[in-house]
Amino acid sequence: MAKNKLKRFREINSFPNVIQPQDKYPVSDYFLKGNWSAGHFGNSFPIILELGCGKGEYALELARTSPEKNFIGIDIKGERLWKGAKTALEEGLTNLAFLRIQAERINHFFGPDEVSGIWLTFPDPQPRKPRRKKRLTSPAFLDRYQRILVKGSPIHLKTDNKDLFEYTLEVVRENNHKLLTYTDDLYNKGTNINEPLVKEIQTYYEKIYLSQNLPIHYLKFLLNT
């Protein structure tokens, strides 16, 4: 197992689609903010993020069906991005790169008005009152995000955590924020969401989640500008 893994990172160095900053917690902005469209993709495409993606199984799958779009897997953890990273380049995907840093340094890669949509796909819940701030739909990280977003781009959580589904409703609400549609079971009750790929598109822990009968729920809003 060992073994795997330092042969994963040694490839995922080599990959041409994986950006790994040298200095994990950057001071001064990367030389790619505001740029990635032309300066990464050589395009001038809107760029959509995976924040915490994982193994990438909904970047992947978005890419595929929108090659008129950019988006970036971000998450920290290098042996994740491997996955997602080996399948894009064996399959020629051209617009979609991953991002390996922590989602609280966003602000130093992304400049204003550079990303058009955000997903939230299973964040880790960070279940104990102190890290509620560490959430990624919290207030703190709303304000991160609307501080790079296009003017109207949604936001999407989907996750098995009820109590991280029912905070970010509470969030979205107190902060006048738009909430566009939402469930607290999307496969049995999500009938009104007609959000393209949202049912059809299944991360690893989500088909755990599935076949352990637990409901996974999905909200998708606007920021209030």
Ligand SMILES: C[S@@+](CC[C@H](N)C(=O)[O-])C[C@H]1O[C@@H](n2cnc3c(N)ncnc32)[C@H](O)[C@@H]1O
The other form holds:
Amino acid sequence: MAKNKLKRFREINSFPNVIQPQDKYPVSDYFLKGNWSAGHFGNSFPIILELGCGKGEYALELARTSPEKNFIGIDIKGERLWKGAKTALEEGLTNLAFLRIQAERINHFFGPDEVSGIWLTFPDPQPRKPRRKKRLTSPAFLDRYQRILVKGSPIHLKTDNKDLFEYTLEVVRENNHKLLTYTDDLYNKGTNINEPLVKEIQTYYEKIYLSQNLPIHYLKFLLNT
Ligand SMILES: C[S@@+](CC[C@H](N)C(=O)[O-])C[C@H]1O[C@@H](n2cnc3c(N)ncnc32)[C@H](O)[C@@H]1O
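Okay, that is the form predicted alone; can I get the form predicted together with this ligand now?
Entire complex below, previous chain first.
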């Protein structure tokens, strides 16, 4: 393993803003489930998740601009989380934490009505048909979100992937979820999109796609329950 990577792995273990549960495949619930705000952040603010956050650019900027909310960036890759967590510590952001888990296990970590919004920022498109259920907007994942979201909380998707965007629109429509807004080209055609910061924050992957002149797709919806 590269020296730098090893150093980061060692460092991240000592970061107070990174939670890395030892049990990768938990069969029981994490002790903070249902109690993240008081138990981890020491407040009663609503919690917003960024799933597949990578280096956490989105969670970081949202945490900077919304100090009255708590943010948790979730990713399975520790080296990527290291970057966001290090920046958050340097900036003294106390309303941001990072959780290193598989998103599939989210219901072991959050309880009913514990989450007030979810951002899905450039999730892996999982193009092969057998892996579609692994898409973070598949019905199986929406069911997981429904079990932790406060009613009426938005789910946001930003992606460069046309197939994932269209698939998600279809899932939303077929399951009677409420589509609030969408565009297939946020920066060139998205004049109707009023979501704060959606055009101002660009993630690591988003910058790469923009440099290749790829259109960025965005949609926001509510679950129908
Ligand atoms: C294409 S990257 C996007 C990263 C970041 N959001 C960005 O836009 O720069 C997808 C990220 O999702 C993470 N990921 C993929 N599947 C995941 C899963 N099932 N649970 C948690 N993280 C996952 C990967 O480790 C990776 O960091």
